[in-house]
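Encoded as structure tokens, the following chain is the form predicted on its own, with no partner shown.
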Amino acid sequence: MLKVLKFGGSSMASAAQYEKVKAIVEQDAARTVVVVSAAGKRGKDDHKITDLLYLCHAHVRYGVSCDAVFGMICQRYLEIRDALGLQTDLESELAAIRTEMENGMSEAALASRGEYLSARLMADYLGFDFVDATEWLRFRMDGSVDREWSYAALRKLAAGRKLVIPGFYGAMADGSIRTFTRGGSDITGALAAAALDADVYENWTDVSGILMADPRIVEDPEPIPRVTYSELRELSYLGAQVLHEDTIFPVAEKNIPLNIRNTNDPSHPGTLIMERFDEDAGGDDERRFITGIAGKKDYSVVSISKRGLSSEVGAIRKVFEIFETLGLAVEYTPNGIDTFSLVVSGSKLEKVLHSAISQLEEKLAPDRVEVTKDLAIVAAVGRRMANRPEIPGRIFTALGREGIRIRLISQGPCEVNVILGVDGKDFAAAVRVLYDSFVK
């Protein structure tokens, strides 16, 4: 059994958090590979170390002293080291970083030092071997990860060892440091888990799993106990605050279970993500068929009406070509016999609206083109909704009872979601109604 663990910035923010991490790692002998982020905020008014490093680079670039900012970075890591009683020679590391900064250190290299310092301290604290990300994570010239090379390198480095690895960065073929976008430590963790064919990838953060609805809309929503990768993709696309797709793909591709856990509440099972579940194995509330509720605002619907449209060969292709030329991604396509509708970003449509209508009229000669603005999309997602004909009816009844008008509806043949369009002003109310109807 092998478990790869990734700890986010909140888990690395202070000596007290390091102590929690150590307790989690030592609780399970299978937890032998640990990926860490830079120190995050200790409170609302605190600073993330990565933000401070980017600020240092900007100061140096424009010839402004960064002594105060760099001092904050040094103080944070030295406080963690001293509070834990470690012997890591941070003074030499920090002095080397400062010298490199003055000699033109790249922004990526400087930004990566937060994870580097976190990993050096954590390796010392756990008694694990430190392995720099530059030793195994290789980027191609186009910025993609050379997974074949990287996986082979990490397998060789990890053989028979317990490792701590910094997240967020790797190296180009020439040895120069390159970083992922923000949240890149999640990607590093997933790549490490995939490279080592881990039995489980545990992503430790400051929440007890993925929530069933946006906590800014629904008060204290429950966490999702189990979710498939396909459901997670649906929820993410529809605006739910979940892991980015890039952080999921490496483990999803190998069907490695991903467990979202809370460093501050390690006894909570969190959210388990897998390719599929045996529903007979239990683990979810049998009364519930909704995995999560998500949605986004700022949509517009372009509806094209023309007698005989359904039998006009190539008409739909022409519409998509027009929207492609204008740079408009089509989100959904509800339609009728002689009406074809496209749901697109409202803000993006507004910039090219006149051109879109003009081209549609020129190439299709429609009877009518209508644009409905300020639409919100709300979706109920759940693998267990399939073959449950009562679910859409319950949704319509619940929304109708609250006077929320449904402007469009879409459900694919896989029945993993029911997508609804409502007026923008009804967005939050619709989310709350669905949550109350299917979860409470």
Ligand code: ASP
Contents of the next structure:
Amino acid sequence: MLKVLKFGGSSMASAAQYEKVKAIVEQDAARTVVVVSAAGKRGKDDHKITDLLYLCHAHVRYGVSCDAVFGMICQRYLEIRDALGLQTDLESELAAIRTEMENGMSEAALASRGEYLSARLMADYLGFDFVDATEWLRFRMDGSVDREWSYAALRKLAAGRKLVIPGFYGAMADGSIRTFTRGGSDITGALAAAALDADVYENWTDVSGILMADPRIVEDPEPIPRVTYSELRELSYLGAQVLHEDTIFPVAEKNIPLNIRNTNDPSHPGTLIMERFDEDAGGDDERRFITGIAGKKDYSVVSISKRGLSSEVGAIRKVFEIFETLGLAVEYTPNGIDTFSLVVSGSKLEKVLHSAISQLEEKLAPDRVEVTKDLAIVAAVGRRMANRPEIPGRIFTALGREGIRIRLISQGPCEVNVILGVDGKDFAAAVRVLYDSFVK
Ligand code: ADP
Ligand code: ASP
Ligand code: MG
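Now that the form predicted on its own has been shown, please provide the structure of the form predicted together with aspartic acid.
Every component of the complex follows; first up is the chain already shown.
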């Protein structure tokens, strides 16, 4: 049994959090590979070390002294070390970073030092070996990860050892450091789990799993006990963001379960994410049809009306071509016989609106082009909605009862979601109505 654990910024923010991490790791002998983030915020008004490192780089680039910002970074790590009574020689590590900065250290190399210092400290604290990400996580020139090379390298390094690995970065073939986009330590953890064929990838953060709805809209929403990879894709696309969006591919490919857990409440089972669940019948939560509710504001709908549009060969292709050349992603396409509608980002459409309309008029000669602005998309996602024809009806009834007008409807053929367009002003109310009707 082998478990790969990733601890996020809040779990690495202070000495007190390190103590919790140690207790979690030592509770289970299978927890032998630990991936860590840079120190995150200790409270609402605190700073993430990664933000401070980017800020340092900007100071240096503009020739402004970064002493104050760099001092905050040093202070945080030295404080953690001293509070834990560790002997790690951070002074020379920090001095080396400082010297490199003066010699034109790249932004990525500097940004990666948060994870590096966290991993050095955590390795000492746990008594595990430190293995640098540059030793195994290899990027190709196009920015993708060379998985074959990386997996083989990590397998060799990890054999029979207990390791702490810094998240967020790796190296190019020439040794230069490259990072993922923000939040990328989640991906490092997933890659390590896949490389080592782990039995589970535990992602430890500051919430007890993925919540069924945005906590800024619904008061104290419940965590989702179990969610499939495809449900999670739907939910995170529409805003439920706990994991970096590239996290699931490496683990899904190898069918490794991903378990989101709370460092501050380690006995909570959190959310389990898997390809599929066989026993979708039992348990209280299993009686729920909806796994989660997510949504986003700022959409616009462009509706093109023309008599005989559906039978006009190539018309839809022309519409898509126009949006493609304008660089606008089309998110949904609800349509009727003589109307074809495209749901796109409102702010992006705004920038190219005149060009879009004139091109549509020129290439399609429509009877009418209409733009509806300020639309919100709300999605009810749930694998158990499939083969339950009454669910969409119940959703409409619940929204209708509250006077919420549904502007568009779309249901994917796999029936894992029902997508609704509502007026922007009704967004929060729609999310709440769905939560109250189907979860509470
Ligand atoms: P870490 O530093 O551990 O990687 P993140 O800040 O990246 O943690 O992700 C955890 C945060 O994601 C939570 O604290 C919460 O504010 C936010 N979040 C956004 N949407 C959701 C959701 N649907 N369920 C749970 N957390 C969410
Ligand atoms: N420290 C990096 C960031 O803040 C990576 C991570 O935490 O996952 O984005
Ligand atoms: Mg994160």
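Whichever C-alpha set is largest while still superposing within 1.5 Å between the two forms counts as the rigid core. Keep in mind that this is a model prediction, so the values were computed, not measured. Numbering follows the first chain given and starts at 1.
A hinge is where C-alphas change from fitting one rigid part better to fitting the other better; between these two forms, that place among 78, 245, 340, 364 is 245.
Of the two rigid parts, the smaller turns 7 degrees against the larger between these two forms, judged by C-alpha superposition. For residue 312, the CA shift between these two forms after superposing the rigid core equals 3.0 Å.
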